[in-house]
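In the form predicted alone, a lone chain appears below as structure tokens.
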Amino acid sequence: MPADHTHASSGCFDTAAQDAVYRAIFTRRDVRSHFLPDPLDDEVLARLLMAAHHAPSVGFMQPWNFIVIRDLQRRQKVRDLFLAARQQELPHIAEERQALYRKLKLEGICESPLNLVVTCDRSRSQNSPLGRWHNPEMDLYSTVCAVQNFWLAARAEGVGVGWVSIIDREALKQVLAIPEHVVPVAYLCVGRVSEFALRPDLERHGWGNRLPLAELVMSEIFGGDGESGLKETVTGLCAGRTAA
């Protein structure tokens, strides 16, 4: 595990712990080729999977489970339904993009050493209401957390995560015999490659752009005026990034 990098007495990182911490932020990426065919060494698989399951939850529900799939028979019907699935939404791409949409890598199922399903256990917190009592959805946001907290440990291992969203879901259910009040969050390609891009793949093949983070922020309400000291300050970061 990571050596403690903490000041004790302000709780904060030291400098090299912050960069690092930004670092795999920054260089993090949806990975959909480049996967070498080693097997993921169990320790680490632990470690991600460790630093997912310390993800924060509303109330602590801790609905998460992680679904291990190494089978390729299992993962070559996984991929049949991504291109079942990615033919159905086929037509509801704008058609001058449906040329590019055909040409894009989406998924490296049966390419990864291994695939992992995150799911979210619904009746988990059934007996204790605290944080969804007003928002019911808070166990399914709580789940991509864990996914997050997953993808950056493995961005940090130098370990490739690529997430698959196009998938049926009730297939993918009956597929992995996932019971009814459990929902599939996030079906990830996971291992080692070969590379990390240095832009998302999407950016890279025109697909589109990251939004300036200036024009995101707003004061006190939606769509407020404001805060210019702070746009000035991120539009400079970012400019910082974009040259380096």
Second form
Number of protein chains: 2
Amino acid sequence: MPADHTHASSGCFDTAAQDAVYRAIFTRRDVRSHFLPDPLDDEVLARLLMAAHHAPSVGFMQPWNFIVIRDLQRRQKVRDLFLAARQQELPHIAEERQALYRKLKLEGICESPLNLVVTCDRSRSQNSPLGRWHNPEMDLYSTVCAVQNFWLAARAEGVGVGWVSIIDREALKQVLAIPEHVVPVAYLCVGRVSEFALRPDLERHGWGNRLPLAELVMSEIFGGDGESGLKETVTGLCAGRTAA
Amino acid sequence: MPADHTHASSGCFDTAAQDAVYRAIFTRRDVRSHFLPDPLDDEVLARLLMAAHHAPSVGFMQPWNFIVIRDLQRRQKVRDLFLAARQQELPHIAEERQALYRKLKLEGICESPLNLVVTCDRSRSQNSPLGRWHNPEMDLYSTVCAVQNFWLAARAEGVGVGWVSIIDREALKQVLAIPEHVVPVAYLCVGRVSEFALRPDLERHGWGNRLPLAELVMSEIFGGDGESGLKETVTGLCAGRTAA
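If the one shown is the form predicted alone, what is the structure of the form predicted together with a further copy of the same chain?
Zooming out: every chain and molecule, the one shown earlier first.
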């Protein structure tokens, strides 16, 4: 477990520590193919859950729960939901990309040693929806922040995580007895891996390319020009990463 | 900028690097009160944007844009939207908590040197909504992952970030000329800070307490008992952090 941070309040990290944070961010992958069957220690999983639990949440609502799924029969049922959903999604993919879509490996539900569902209990604001009156979806967003914390901590621990999004949520709720007011935000496959791929799977297989970041930066309003200095700096950084 | 990670594919981080990742996660704060007026270097902002841009995204869609807002008049307009929204939200807060709600500082829109809006362009799937046929909201979730990457990288750089969620999104879209098919997912206040608070503001001010993590862990199905070993380990970890 990391050292005590209860009293850590000050500023900047040193270069090595900054580098570690960026390394987790840049080398994190959506893992589908490289899971090892090795079980995950409770100590490691507990740390990852702790990381998730320290995500920001609207109104300090902490709307999340964590369902740990190990039973292989249950996972097989979930995988059947994935297979059905993939069949349903296929016709909505542009025709010229369907052959590639069929070939992509998009989940590791049964190969990974455990699955984790991160849910959002929408009723947890105690009748005081601070930050949610205008934007009730903020609790779902908080839950996603918890997922991303889990994912980055997992990367640092050498644990792979894959998010299965091709699934019928209502069917999943039935399989997992999830009540009406709770949303299964993320279905995650979790486990030790043989490697972390150098690039995202969908990039390696030609599904898409990384967009040029500078073109995504706008100034003052949507589509606003400006920030030329920032954009040049961004372009330089991106070139450095690509050339490396 | 961190060292090259293009070829970094292997496993676990060493203890110091893991510790840095956990430190970013545990000491990240939603900052509202401690902004310094110092401008943020383009180099730093570019690195934070790069971190955001390396978030996972459904179908490698990268649906985000980043609007950098520096103009104080524009920010004042946005702050007026916040003030109006807070007034509208107040009556929906439980009566006994309204006095506390009024006292909370919930934004740093004008004190921070810049604001950043992270948007989601919902049309960016090129007619191939991989992972979005059943769950179209996945692009919004990807955008939230980008926000959380930005937030954690910012913590490592000693930069504070606050997410303003009390705002009327349609009114905000008008002020920022955001088109119909684009959602402003997060309105962030960004800048150097005098300190990072030891605990979340809402916890310090008695709005809520951190929930006991072990009680949020379930086994196999929603509400499922089990995972007693994991729960004990979680409880031990939490006790360690509280006592420290």
